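A single chain comes next, written as C-alpha cells; it is the form predicted alone.
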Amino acid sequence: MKTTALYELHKKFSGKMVTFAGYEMPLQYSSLLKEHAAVREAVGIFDVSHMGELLIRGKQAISAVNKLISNRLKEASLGLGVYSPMLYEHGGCVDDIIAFPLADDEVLLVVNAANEEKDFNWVKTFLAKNFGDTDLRVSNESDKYALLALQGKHADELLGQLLPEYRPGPPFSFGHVMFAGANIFVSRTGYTGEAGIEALIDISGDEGKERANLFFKQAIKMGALPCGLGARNTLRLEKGYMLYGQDISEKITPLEAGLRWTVKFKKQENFIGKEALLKQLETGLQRKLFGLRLQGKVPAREGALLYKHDAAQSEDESESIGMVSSGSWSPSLKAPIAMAFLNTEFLASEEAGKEAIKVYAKLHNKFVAAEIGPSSFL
C-alpha cells in the first residue's frame, strides 16, 4: 500500500484513513459536513497527491497531446491548461486528465489515480506507433510531486498570505511561484467548484517532502481547515464533476456524459475516437447523463434502477429507463442528489414542454420519486 508525502501529519490532525486507487488516503478528519461546509463558505485543504502526473517531452509534444485528446491544447506561451477526455478508438475514455503544456515541447497530463499505469502504458504505445522516429517520449513522474489543492469561497484570501507572488488568473492558468526557497508549480484548477489552487512540489528530496509537509500546515495555521476524499465526492458531485469509473469510463462517451464542450471536432488534429463520436451524434445517443433530485433523505447509489411512473411497482429490470451513476447526500441542498443515466426513448417519449420530467428510483425495494435537472446543482 503506497503513502503520500504527508502521511504521517494526516495522522497527526486524527485523519481517518481508507484505501483509495492503491493509496491509505484521509477520508476524512473532523467531519464530512463540517468539511465540505468549510469550502463552500470558507476555505479548506486537500492532499490529492495520489493523482499521477506524466510528462511528455519532445518537439512535437503539444501536437502529439491534441492527438490524444479530444479538447484543444493550445500553445505553450498562453499559460493555460485544459479539461479533456483521452478516448479510445470507439469513443469510450481511456480516462478523464489535465493537461498543461510547460513548454513548446514539454507537456504535462494530471491523471488519475486508478489510471496511472494504465494511461501512461496507453500514452507510450500511442507514441511509440505514432512518433516512433522522434525525439518524443513520455515519462512517468507520479512518485516525484505532492500535489495539494487549497479549495474554498475565500480561497484567493488565504493564498494572498502564503504564497504573495501568486496572483490569481482565468480557469486553468499556471505558473510557478516561490514557497520555503523553491519554485512550486501552481494552476487555477481544483475539483470542488470553488476558488483555489493546485500545487505540485516536488518531493524527489528531503527538502521537497518537508516543504510540501509545510504548504499543508501553513495553510491549515492561516485558518484552511484539512479535507478528506469524503467532501471532495460531496463537493464535486454538487458541481456535476465527473467521477472515473461511474460517470465516464471505457463504456462511456463524453456525449453521453454530457461533456460535448471538451470535443473540437474542427482542431487540425485528428485526435483518437473522433470518427466514433461523429458516428454516434449521426445515429443519436441512446443514453444521456442528467442529475437527480430525490425526494425523502435516502441517498441513490452507484447501479441504482430508474423507473418512468406507470412502471414504479415492476420488478423486471428491463422495464428500468436508466441508472445512477453517482448519488450522495448533498449538504449545500441537504436533499439527495444523484447523476444517472436516462435512456433517450424514454425522454423522447415525455411531453413536450413539460416543466419537470419525474422518475422512481428503486432504493432497498423502495420506489423514490426524483425530479431530473441539470448535472450541475449548484
Given for the second form:
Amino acid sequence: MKTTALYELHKKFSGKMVTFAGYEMPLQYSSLLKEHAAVREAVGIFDVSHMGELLIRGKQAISAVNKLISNRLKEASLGLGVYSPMLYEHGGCVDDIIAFPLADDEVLLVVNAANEEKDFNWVKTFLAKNFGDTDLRVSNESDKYALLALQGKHADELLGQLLPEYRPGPPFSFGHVMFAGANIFVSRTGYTGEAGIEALIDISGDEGKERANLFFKQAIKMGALPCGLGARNTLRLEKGYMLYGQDISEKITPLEAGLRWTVKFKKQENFIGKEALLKQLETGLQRKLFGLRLQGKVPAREGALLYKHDAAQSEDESESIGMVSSGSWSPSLKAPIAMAFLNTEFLASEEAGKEAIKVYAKLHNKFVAAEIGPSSFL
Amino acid sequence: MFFTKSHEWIELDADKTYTMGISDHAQSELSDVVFVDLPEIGKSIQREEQLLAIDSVKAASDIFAPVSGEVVAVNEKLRDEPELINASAEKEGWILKIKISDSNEIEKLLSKEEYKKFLAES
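Structure of the form predicted in complex with the partner chain, please, following the form predicted alone?
The next block holds the full complex; its first chain is the one shown before.
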C-alpha cells in the first residue's frame, strides 16, 4: 500500500483512511457534508497526491502530445494547460488528463491515479513507435510530487495570504510561485467547479516533504477545511465532471460522454482515435450521457438501471433504456442526482415525448421517477 | 442491549418486543445518512436476512435482521430526519421494533462488551 507525504497529517486531522488506486487516502475528516459545504461556501484543501505525473521531453513534445490527445494543446508561450481525453484507436478513452506545456520541448501530463502505469506505458510505446529516432522521451514522475488542491468560493482570498506572489489567471493557466523557500508549480485547475488552484510540490527530499505538509497545515490555519475524496466526488458530480472508470472508460467515447468540446477534429495533427470518432459521428451515437434529477431521497448509484415505465410494464431487465454511471446525494441541491447513459433510440422515440423527458430508475427494488437534463447540476 | 457482527443493535422494550437500530460505529462508517428505506409494518423477517437499506451520501448499505419475527413499528421521524441516525444511532435514531418469534435467538447475539472486543479486533 502506498501513502502520500501527508499521511501522518491526515491521521492527525482524524482522516478516515480508505484504499483508493493503491493509496491510503482520506475519504473524509469531519463530515462529507461539511467538507462539501466548505468548498461551495468558503475554502477546502485536498491532498490528491495519488494523481500521476508524466513528463514528456524532447523537441517535438507539443506536437507529439497533440497526436496523443483529442483536445488542442497550444504553444508553451501562452501558459495554458488543457483538459483532454486520450484515446485508443477505437475511440474509447485510455484516460482523461490535463496537459501543461511547460516549454516547447516539455509537456507535463497529470493523469488519474488508477491509470498511471497504463498511461505511462501507452505514451512510452507511442513515442517509441512514432518518434523512435528523435530525442522524445517520457518519464513517470508520480512519486516525486505531492499534489494539493486548494478549492473554494473564497479560495483567492486565502491564496492572498498563503501565496502572496500568486496572481489568479484564467482557467488552466499555470506558473511557478515561491512558497517556503522554493518554487512550486501552481495551476488554475480543480475538480470542484469553484475557484482555486492545484499545487505540485517536489517531495524528493525531506525539505520538500516538509514543504508539502506546511502548505496543507498553513492553508488550514488560514481557514481552509481539510476535505477528503468523498466530498471531492459529490463536488465534481454536481458540476458534471467525468470520473474515469464510470462516466468515461475504455468502452466509452468522448462523444458519448458529452465531451464533444474536447475533440478537435480540425486540428493539424491526426490524433489517435480520430477516425473512429468521425465514423461514430457519421453513424450516430447509440447512447449519450445525461444528468438525472431523481424524485424522493434515494440516491441512484453506479449500475442502477433505467426504464421507460414504472413497475408493472418493465420487470424485465432487457427493457432497460439506460444505466447510471455516477450517482449520489447532492449536498447543495439536497436531492439525489446522477449521470446516466441513455439509449438514443429511446430519446428519439415518441414515448420520450417533446417536453421534459421522464424515466424511472430501479432503486432498492422500487421504481423512482427521474427527469433528464444537462449533466451539470449547479 | 445486544449487537450483531453486522453492526445492528436490539434492546428489549416490552414482552417479546425489541427496538433495533444500527450501532454508533456503523453510523460513523456510513457517514451522513440521507435516506432510510423503512419496511412496512407487519413484514415478517428472518434472522440475518436483508431487512432494509440505508443511503448515506457515500453509499447504500444493507441492514440485516438481528432476529426473526415481525416488524411492529418503525421510527417515523427518520422519514424527515434521517440524520437522527448520525446524531444518536443507539437512542433517538432507532429504526424499528420487532416482535421476536424465538427468544432463544437472543443468545446468538453479542453483549456490549463482546461487540466492543469484536470492533477492536476487526
